[in-house]
Each structure stands twice: as structure tokens, then as C-alpha cells.
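Starting off, we have a lone chain in the form predicted alone, written out as C-alpha cells.
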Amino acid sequence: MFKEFIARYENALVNDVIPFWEKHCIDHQYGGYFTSLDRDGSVYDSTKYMWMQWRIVYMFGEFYASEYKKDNYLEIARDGFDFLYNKGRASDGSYYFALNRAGEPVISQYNVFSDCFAAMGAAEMFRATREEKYYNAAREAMDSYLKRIASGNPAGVWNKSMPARQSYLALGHYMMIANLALVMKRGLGISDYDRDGAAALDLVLDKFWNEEHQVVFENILLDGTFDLESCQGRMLNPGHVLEAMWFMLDYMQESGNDSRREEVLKIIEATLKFGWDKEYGGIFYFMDVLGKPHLELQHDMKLWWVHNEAIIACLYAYKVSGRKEFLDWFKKLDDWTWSHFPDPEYGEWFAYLNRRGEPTHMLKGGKWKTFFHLPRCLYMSVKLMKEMQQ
């Protein structure tokens, strides 16, 4: 059933995407990586954004431990770790948002996801090497992430909001806790964060899902209710939801407790239906639950990572349920995604398309795109399809 899909995804991963980043992203002079890559892989900015840097450590560490292993993958990840840990870490153990090329901090540690992806990268390095320094770094970053989320003010002293501004719980914070708990378990071999992962899963399913509108909100009020009076409160991010749901399926499979599986499957199907652009195809970036104007001017664009996460969610849902509708959605997404995002001339994928599916930017990497969503999608998709073939 999946033979031709597997061949295409695997070929893109091994012969296109990994080699593109392997060739262009390494900063041999200062360490760390270049992520602001133009269409042909040339560097157009040398700022080192920590989310993007740590994601590269994670992916090359994972590929070193995979069937696609090459010895230099570990060296690429190890050199990146050393640069980021030694230069990107503040005195309190949290990580800056960005460094200059030489590794000097240029943007403060206001963004908690720097800690999140540092934990992921370090955990994957420990899984690959069993070296204690990676274990300790993963625990430190994970504990920092959880502490900052629990504080209710993850940005800390760098929070620019005033007291009168409405506060929210953010879907992204909690979906990543569920994912991180699993990464820590697989990478470090510990169950210390299982309770955090389970609590995050329940919070997302119990509070962020809205039965009336059949959507998962991006932001909810602190008391668990919904704010339909503001753009931020009405905001939907279908890609985030689909990513969160395959995280949940992955977490449930690992824990052996699939008691909430049907809820997750229901959300995946509802999100695909709500987020699909019926006129031009593809999935919208941002949406308003009531169809009102959106503050984000790029709300109707089609982004690479949204479609990457949707593909994984469909395959995972089909694997655990066997329901044809998820296979149909996978094929529909596969057709639209592969006919719009890959760059036939220079390789890799475009990141940003307008609503009609035409590239608006030629870049292959930047402040938000790196060696992460696309290779993870290709890798996870092949893995899931091969499991189902067997």
C-alpha cells in the first residue's frame, strides 16, 4: 500500500534534505550552525537562533541513532552542542534566544522554548553517547522549562506586558511538555517526567478542546474558559493542533494507556476539516474560530511545517485506528504538499506559500525554519508506513 510513498519520502530524506543541511549549515569557523539559508543554501544572515540551533543537534543526534546512521552525524551534533552549551547558556541555566556568529548573546532568554529544544537536543545526545554531561544538560534544561511554565510568567523579567493585559494558557507550552516527557524517557531512560506528560495531555484534551465549535484553541483563559471577545482568544492554529495530537498518540502508545485515543482521533479529523482551504487546498496557518478578521497578516498563508505535522498526524491516526478517512486525508495532504513545497531546482522545500500555493519567499532556512519539521516528517512518515506495511 505504501511502497511508492516510502520510496519517495526516503529518497527525499536521504538524498536531498539531510545532504542540503549537512553541506550548508555547519559553521566551521566559530561552531554552531547557519540556519538563515537562501534558496541555494548560501548564508544570508549569521545570527544563531537557539530554537533552530538545538533542533539541528536533536535531528543529527536522532539520525545518528537511526538506520541512516553516518559517523559524521554525531560529530555535527556534538560540535553544535558544545558551542550552544558553552556560549548560549545563561548563569541560571536557561538559554538565550539568539547569539551572534561568534556566540555572544544578542537576544535575552525571554523565550522558554530555547530551554525546551535544549532539553531535546541534550537528551538525544545522551541516547547516542551515554555521556553524563548530556544527561545533566538535558535535566537542567527540562527542569528550567517546567519551572518557567509553572511560574505563569515564562518570559520572566523580559515580559513586556503590563499587569492589565489579559493572561492566557498557551497550547504550545503544554503540548511540548507531553512531547518532552517522552523524549526524556526515550533519551535518558527515566520516568521522572511521566506525571508532567500525563497532566499536560489531560489539560490539552480537557481544557483546550471546545466541543461547541469542534476546535482546539491556541489560547485559553487561566480558569480554563474561552475568550471569544479578542483576536488572541479566538485564535486557532491547525498545525499546532495536529502536531499536538500526534504527540498525544505517541505518548499514549509509549505509556500503554490509550483510554483517550478516540478523543484524539476526533480532534484530528475535526481539525483537518476546519483547517482545510476548500478553495485553493492546503491548510491555513492561523484562523479565527468565528471567522472574524485576524491580526496576523500572514494568517491565510500555507506553511511547510503545518503540512509536515498534518501528514504525520494522519499516518499515526490511520495506524492506530485503521480508519479509511485518515488514509484518504493522508493521500490528499501528500498530493497537495508534494506538488507545492519541494524545490525541483535547488532541492529542499520552500517554507512560505501564499494562499494559492505560490512561494512568497525563496529561503530554505531562517529565524523559524531549520533542519527539523521537514526531516522529522519524512523520517516519522517512513517509520509509520513501514510499520504498517509489516
Contents of the next structure:
There are 2 protein chains.
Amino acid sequence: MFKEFIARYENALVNDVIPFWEKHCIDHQYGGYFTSLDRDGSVYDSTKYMWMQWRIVYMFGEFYASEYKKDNYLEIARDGFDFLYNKGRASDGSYYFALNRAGEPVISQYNVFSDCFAAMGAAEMFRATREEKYYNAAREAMDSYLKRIASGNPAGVWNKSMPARQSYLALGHYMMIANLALVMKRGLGISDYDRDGAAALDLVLDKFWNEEHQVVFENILLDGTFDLESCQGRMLNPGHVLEAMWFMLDYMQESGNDSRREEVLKIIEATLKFGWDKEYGGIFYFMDVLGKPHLELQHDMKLWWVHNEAIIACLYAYKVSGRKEFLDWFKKLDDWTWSHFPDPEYGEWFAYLNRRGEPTHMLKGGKWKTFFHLPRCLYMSVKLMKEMQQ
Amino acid sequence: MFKEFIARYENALVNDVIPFWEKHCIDHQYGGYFTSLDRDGSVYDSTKYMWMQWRIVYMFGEFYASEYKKDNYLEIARDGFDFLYNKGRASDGSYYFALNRAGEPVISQYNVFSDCFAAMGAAEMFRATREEKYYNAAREAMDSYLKRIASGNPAGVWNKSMPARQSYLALGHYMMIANLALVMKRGLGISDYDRDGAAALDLVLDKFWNEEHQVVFENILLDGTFDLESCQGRMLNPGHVLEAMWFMLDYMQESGNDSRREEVLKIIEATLKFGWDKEYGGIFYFMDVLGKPHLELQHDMKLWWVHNEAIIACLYAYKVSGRKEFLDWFKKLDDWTWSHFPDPEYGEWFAYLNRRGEPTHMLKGGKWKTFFHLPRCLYMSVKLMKEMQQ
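Okay, that was the form predicted alone. Show me the form predicted together with another copy of the chain next.
Next comes the full complex, and the chain you just saw is listed first.
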């Protein structure tokens, strides 16, 4: 059933996406990676954004441990790790947001997701090599991430919010805990974070889902209620929700406890329905649950990662449920995504399309796009489809 | 020559834009203003962003001192001033970025432009009333603004940049000094800031203009050179440049020293040419001087304020030069702007259009749009056109 899809996804991964990054992202002079890559792979800015850097370590580590293994994948990941671990870590074990090309920190450690992606990259390196230094680096970064989230103030001294400001719990923080717990389990072979992962899963399903509006909110009040009076409270991020939901299915599969599977399937379907642009196709970036104006100028754009995560969510949902609606959604998404994002001329995919699906930028990588969502989508999709073929 | 234009601009100002804000922006319960106004004027968020708040004080103060004077304009501005001065000022005299509806600070004073717009609002109130408290508030905010810019670190403790980060001078900081110096001169009747204004004007013309590329850069290196290697260094903001240039013409007119007029006229023409979208019309929001990918997702959108400032710049340039090319540019801009931004159904103007000129948001006000650019454009345009008619 998936034969053509598997061939197409695997071909893109092996003959297009991995080679594009292998060829263009390595900074042979200073170490680390270039991620600001123009349409043809040329470098248009050499700032080393830590999220983007660590995600490359993670992905090349993952491919080294996969059926697509090549020896140089480990070298690429190892060299990056050394650069990032040595240059990118602040004295408290947290990670800066950005380094300059030479590796000097240029933007502070205000953003907690630098720690998150460092933990993922290091854990994947341990899985690939079993070398203790990677294990320790992964634990250190993971503990920093969890501690900062638990503090209620992950931005630390760079937090611009004042005491009177309405505080929210953010979906992104908890969805990443569920994913990280699994990465630690698989990468480090430990169960130390199982409770954190299970608690995050329950929190998202118990609190962030709103039955009345049939949506998962991006931000909820600290007491678990919803804030429909402010832009922040009404905000939806369908791509985030779909990513979170396949993390949940993945977590359930690993833990063997799928008691909440039906809730996850319901959320995936509701999010696809709510997020799909009925006029031009594709999934919106940001939405307001009541259709009021969105703060972000780019809210109606179509982003590659949103569609990558949606494809994985559909395939995972179809695999665990066998329900035809998820297969239909997958085909619809596959069709829109593949007819709008790939760049037939220079390879790899465009990142940013306007609402109509026309590219607004020619970049293949930047401050927010790197070797991560797209290769992970292709890889996970091939894996899920092959499992279903058998 | 301008008869139809004057009638249309004046009608929009007096019968549409001022009444829209008069009716919808006042928070009778807590004081201050609502600026997050949906298409029909209804409030969709009650956060009180200080830039937006102080600009309302400024504009109603200005209209009270104008031929459009109505007594309640002074009341609206006075009530807002009291709320903002009493609730919005930190202990060091700088202004927070945002208050909640009740007036408690919710976002810290990291953004120096809160001080800038407080200075403008207070100075305009002094002009309208001659009451000393407004004079003192204007001086205090102006001095805070200048001190923070001169420090090289206006964001203070909230600055996320680290020592190794490339530092730039920002066009916005200096263009506002030129404008502020004039507002202080006219509002407070003092010449204390003339030197600051003149220095800012010279800096922009001497350093930010690049002869080779025929553009004014948004950011230049501290030594006055250009950085073509980074996104930040290559960034252009045509709306900012056109706004800066009519500030310069205004400053020259007031100071009586127009020795650099030709340079300003050349920049206006070059910016219109570079910034105009030859495919869909209108002026781009952000550009990269070399056409490389832009960091901002919304770079190709068409924003109301960019077109408001461009219209003033064209009329001012035509008035001082009499050159037909500026009249042609004015007509071209007028045509595109008026056929895309006004909302015939609910009044006022849309803020955000996609590249094609279709609204992406229905809002009339928000975090970045308030009673400012549009009424100032209509008012200044009528004024300039009437002067030319005579």
C-alpha cells in the first residue's frame, strides 16, 4: 500500500536531504555547523544558533545508529559535539542561545530549549558510541532543562515579565519533556525520567485539551483553566500539537501503557480539522481559537516543520488505530506538502510559504531551520510505513 | 492640484479615523487606552503597551492644538497622561514596556522607545496646556532616552547580547533623536536638544547611507562601516528610512539649515526605487541588500505605517524641491495605499497585508498599531498639500 510513498520518502532522505547537509553544513575551519544556508547551500550568515547546532548532532547521531549508517555521520556528529560542549556551555551547565562562527558566545542562555536539544544530541551520541562523556553531558543538560522548567522561570535574569503578568504553562515545555524522557530512555538506557515523561503526558491530556472548543491550547493558566480574554490565552499552534501527539503515541508504545490512546487520536483528528486551511490547503502556523486577530504577523503562513510533524502524526495514528480517516489525512497532507515544499532545482525543501503555498524565502536553513524536522519526518515516515507493510 | 486629495485625506481624518479611536480606545473603568481593537473596534486584548499608549496622548494632544481642536481631545490625552505617568514609570524614570488593564506593570522597561514616546506625549501636552508637570515629565523621559542610547546598552539588564557579539548602531535610535529634538523644540520651546538632533541628522546621512548600494542600512558597525556578512548587517527597512528622511526635512525646515537637503532627496528617491515591489506594488517591510534570505518571516508583507510614512516623505520632498518625480511617486503610493488599506465596511485601515495586498489580519489596532501613524499621515499630508496649494 505504501510502496510508492516509501520509495519517495527514502529517496529524498538518502539522495537529497542528508547529502545536502553533509555537503554544506560543516564548518571545517572553526568546527560546529553552518545552518544559514541559501537555496543552493551557500552560507548567508555564520551565527551558530544552539538549537540548530545540537539538532544536527542529534540527527547525524541517529542516522549513524540507523540502517542508513555511514562512518562519516559519526565524525560529523562527534566534531560538532566537541565544539558545542566546549564552547557552548555556560558555567551553570546551561547552554547559550548562539555562538559566533569562532565559537564565542554571542547570545545568552535565556532560552531553555538550548538545554533540551543539547540533551538530545548528547544522548544520541551515547547511543552511537557508549562513551561515558556523552552520557554525562546528556544527564547534565537534561537536568538543567528540567530544573529550569520546574523553577517557573526558565529565562532567568533575562525574563522581561513582571510579577503582575498573567503566568501560563506552555505546551512546548511539557511536550518536550515527554519526548526527552523517551530519548533518554532509548539513548542512555535509563528509566530515571519515566515519571517526568508520564507526568508531562498526563498534564497535556488533562489540562491543555479543551473539550468545548475541541483544541489543545498553547498556553493555559497556572490553575489549569483557560484564558479566552487575551491573545496569549487564545493562541493555538497546530503543528506543535501534532508534534506533541506523535510524541505521546511514541511514548505510549515504548512504555506499553496505551490507556490514553483514544484521547490522543481524538486530538490529532480535531487538530487536523481545526488547523487545515479550507481555502488554500495546508496547515496554519498560528491561530486564535475564537478567530480574533493574531499577534504574530506570520500567523497564516505555511511552514515546512508543521507539515513534517503532521505527516508523522497521521502515520503513527493510522498505525496504532488502523482507521481510514488517518490514512486519508496522510494522503491529503502528503499531496499538499510534496507539491509545495520541495525545491526541484537545488534540492532540499523550502521552509516558508505564504498562505497560498508560494515560497516567501529561498533559504534551506536559518535561525530556525536546520537538519532536523525534515530528515526526522522522512526517516520516521519510512519506518512507520515499513512496519505497516509487514 | 491637490484639491481632491486634500478633501479625501481630511475627510478620512475627521470623519473616520479620529472618531473611531475616540469611540473605542478609552478605558473608562481603569484609565489609559485599549489599543487591541478588532475590525469593528471591539477589544480583543486589554494589555496596555506603552508605545501604543503614549502615542495616543501625543496625537490627541496634537489635534487639540490643531485646527481640528475639540475640547474632549484634551481630556482624552490628559486622562491617559495621568494613568501612564503614575502607573507606567519605573523608579529610575524609564517606562515599562506594558501594563495590564488595571495599570500594573507586566513587561519590564527593557525597550527604550517607551521613554521616547513618553517624551513625545508629555511635550505635546505641555504645548497644549503650558502646565509645568508636562514640561518636567517630557524632560525626564527625553533625558532617560538619550542617556540609555548613549550608554550603548539601552536594554540594560535585559540585554541578551554577550560581549563577543557584533555591535551595531541602529538607525531607529538616531532617527528618533532627530524627531524628538524637534518635538521638544516645538512642544517645550527649548533649544536644549538642538545639538543632539543635528548630530543625529549628520550621523544618519554620513554613516548609514551606502553610496555603492544606494541604500540606507538599518544597522551599521560601530566604526561606521557596513557588515555585508550577516543578516543583521544587510538588513533594510525602507519604511524606517522614509520616516527618517521626512524627519530630516522637517528638522531642516525648523532649523533653517538645509545644506544637506539634496542628500535627503536622493535617499528618498533611492529608497522608493529599492523598496517598491515591482510585481505587486507597495513597499516591502524588510529587505536584504543583497537579496539573500531575510530572518523575519513577515519580510515581504505590506504594512500600513510604511505606506503612511512614504506618503509624507513624498509630499515633503515635493514641497521642498518641486520635482515632478516626487509628485509621481506620491500619486503612485496614494493609489496603491488607498486601494488596499482602508476598510470600507467598518472604517479605519487594515494594518497588515500580504505581498499581494490582501489583509492577513482584520485588526485596527494591536501591539504595534495605535492612533499614530495613520492620523499623523493624514494630518501631515493635508498640511503639506494645503501649504503647496497656496
